[in-house]
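Shown here is one chain on its own, the form predicted alone, set out as structure tokens.
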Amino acid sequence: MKPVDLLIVGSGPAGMAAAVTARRTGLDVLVVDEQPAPGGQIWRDIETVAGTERGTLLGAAYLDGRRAAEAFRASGAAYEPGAQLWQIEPGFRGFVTKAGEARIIEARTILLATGAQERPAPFPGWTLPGILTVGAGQILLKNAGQVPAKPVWLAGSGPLMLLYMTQLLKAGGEIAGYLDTTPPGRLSSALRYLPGALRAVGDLFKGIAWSLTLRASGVRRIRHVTDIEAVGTEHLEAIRFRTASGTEETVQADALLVHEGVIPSVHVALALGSAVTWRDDQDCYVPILDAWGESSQPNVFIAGDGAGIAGAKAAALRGEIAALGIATKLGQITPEAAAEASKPARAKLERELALRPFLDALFRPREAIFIPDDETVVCRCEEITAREIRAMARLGRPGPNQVKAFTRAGMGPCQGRQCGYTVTRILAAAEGRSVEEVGFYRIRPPLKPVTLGELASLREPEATS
């Protein structure tokens, strides 16, 4: 089998676009993605839901995904839905399992667009049924239109968590509460910012009208929130929480749904060895990558939330720079020609990430989420608590991969992606360095669980004569 020139990791608004690109400069793409339909995780579902009621109750930005979905299917780029990607060899040979069978996938270039998912936010009870991520409830409403049977209480900061209730309240759902997270004095920090963001005057409108209609909704609102613990023994039953003021009070609930911000996928980045960088106005790791995408490992691109968080128009327009970057590299256009291509793409980019500095500094997540009490389960899949990181931290200076080793932390299913950051942030706060000193896990294949039975199905490409 001939390799591809180009593989695309994930169909959301930066493979799709890169696809679209890379297509009419003749090149042959084949883009994978876990999902059954493109759209990644921002527009999931767009193409069974544009043009229905629940379309319309998501919003102007989610239906613009429909044309992006339509200009792909016609792009010729190959596509594989339902193929989970599971390791990537240097060469490149992708692994992918798709309805129960493994293959190779040989390619010339890789462009990893998986995007973001959602903070990793440990605290008191967060294991206990009834509990889950705004992004969670979001894509239910997305596949299904289903909103939660009863009021429902909410938790946490950032932009997505606006758009959900407002949503949620069009779609005839109700909300109990929302203990607002965002720290005191966020909004003064972020107003040095507010010059540059204007630039993106339109989004910030949108921000504002959310908050007028859950103003004018009644919703209860509890602002500076700073603890949050969830009360029950079989499912959530109550949620006790505490202000910055010192107020406290407990509240019944069953459902409770929280967010503190999104954070880039870098997991496959990280197992193909691409470096990274810290961050610390996102408070995450990000990829080290050219003005074309381009990461430390030579033809690995990276593009989407993936590279930094920015949101979905920014993930289309980097998706499409790093298609010309690529083409470049394949010899298919000359840097000259990719240069001029570009401008109107570097141009929308430049005024999309004006408005980030004043997001991030508004939203920034408070303090309390990285350094959880000793009883808080930090890894969920092994059941690992904060006290048990802490006390590896006493026996010396270890880093993630060791407390990986004597614990299992981050050797479930999930592979670290849900206490990753925290186990960083543990060792960083009890041996005094710097969260960019302790790094990361080290990421192995595989990126996904993997059965037997996939892996007796493999079999090697044939060689094309």
Second form
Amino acid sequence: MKPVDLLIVGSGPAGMAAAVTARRTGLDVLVVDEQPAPGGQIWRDIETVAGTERGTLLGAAYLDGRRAAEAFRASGAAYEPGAQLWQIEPGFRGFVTKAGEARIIEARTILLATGAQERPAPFPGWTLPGILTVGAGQILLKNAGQVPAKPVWLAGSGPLMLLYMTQLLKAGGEIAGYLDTTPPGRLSSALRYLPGALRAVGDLFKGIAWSLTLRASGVRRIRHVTDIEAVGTEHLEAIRFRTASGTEETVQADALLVHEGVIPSVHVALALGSAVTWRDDQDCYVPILDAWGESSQPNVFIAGDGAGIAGAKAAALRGEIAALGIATKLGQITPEAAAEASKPARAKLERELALRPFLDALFRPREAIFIPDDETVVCRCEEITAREIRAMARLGRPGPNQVKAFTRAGMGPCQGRQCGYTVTRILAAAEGRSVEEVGFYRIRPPLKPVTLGELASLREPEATS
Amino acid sequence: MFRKLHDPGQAALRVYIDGVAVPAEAGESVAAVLLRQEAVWSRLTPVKGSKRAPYCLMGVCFDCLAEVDGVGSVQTCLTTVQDGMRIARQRGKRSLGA
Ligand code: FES
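Can you give me the structure for the form predicted together with its partner chain, which would complement the form predicted alone we have just seen?
Whole complex next, starting from this chain.
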């Protein structure tokens, strides 16, 4: 049976655009996604929500997803929603579980379009029910049309925070207060990137417009918040916070949404052995890619926010460019044709990326979120505190993998997606080493938990077309 | 903790959480339904037995694990509700064969 030309993991802006372009070059394409519908997180439920009042409320950038999803559906790419990819073997053989059944998909090339996740920002009490991420709040608005029932507290920083607050108010939700954790002086350090950012001036205005809406709405905003603690036994009951000037306050709360920016999802890339590099300005790893999005592992391409945070428009452009690169590698088009065809996308991409250094500097998180207090739970799955990680560091100069073996941090179902960076940063600080030197967890399959029942259902490779 | 902005009307379904019938809407996730309940938690941690509720809603944190139609450790944020679905809050680890 014949392997597919291209297996795309993820059907957000990058995955969908790549599928459309790859199909146009004549490749046969299979797209798998663990989500139940196309759109990724940014355009979550776009196909069902676009035509409704909720769609209008979510705004123009959300509604952009409708055209992308239509083009994807019409592209002729095979599409499997609700499918979790848990291993890729060289060659390639992708192991996927769908509705309790596992199977193997053979593919000549792979495009990872797995997007971003919110940056884990642990603080005391952050595991209590009643606390969700802002991204989660926004997904609930898109997917279920729901908002916090009572006035909600928000804490953190970043463009998504401002966007969600604006959407929430428009929808009729109420905000009890916003604990703005953006450190003092960020605007002035961001200003040197302003000339570049001005090239993306439309988006910049959008950012300013959000802030204006919030100001006009009279939302209580407490600036320069440095420490947050969630108090409660079985559910969030109160939030204690302190500002840079030393003011302390405790407020009653039953809901708190937190956000400290987004980082690329690099788990699958790491498991495949694709090289990553540490980005100091973004406080995260990004994959090392060539001009076509190919990683250090031949025939493994990466596009979208998983290739480095740049937003939905850039994601789609990178998806398009990667698809042209893949088509060239598979001999479907000539390098000259690919170079020519990628020109418009590259020009647009350059404009999109021009805004990033400004945003990165403006919303760079405060140092404290990377190196939490002793009491703070670092690994949510195994309930390991920062104290336990630091105690390990005192016993020698262990790396993340030794810490994992001894404490079980990173061994739970999330596989270090929540604690990986924090463990690395704590070790680096405690051992006086650089983040790069300390390194990250070795990521091993399965990438998602698999049951024995699912393994037993595993069938040998089958044709997908 | 959360409330719906609209009446599901035609799309209204019914699911059971720990045996109690609750309204739901076609297309939404099981986690979204949980978050509208009086008790929003989805599972007890296997280590310390502390309560957890859906946190990220995008498949990253695994705090939304619950038993759905007899299958343990299902990520409820990635699972769309079906009429008559039976959801049970999960107490500790699932058995290996589940
Ligand atoms: S809520 Fe995080 S994985 Fe479902």
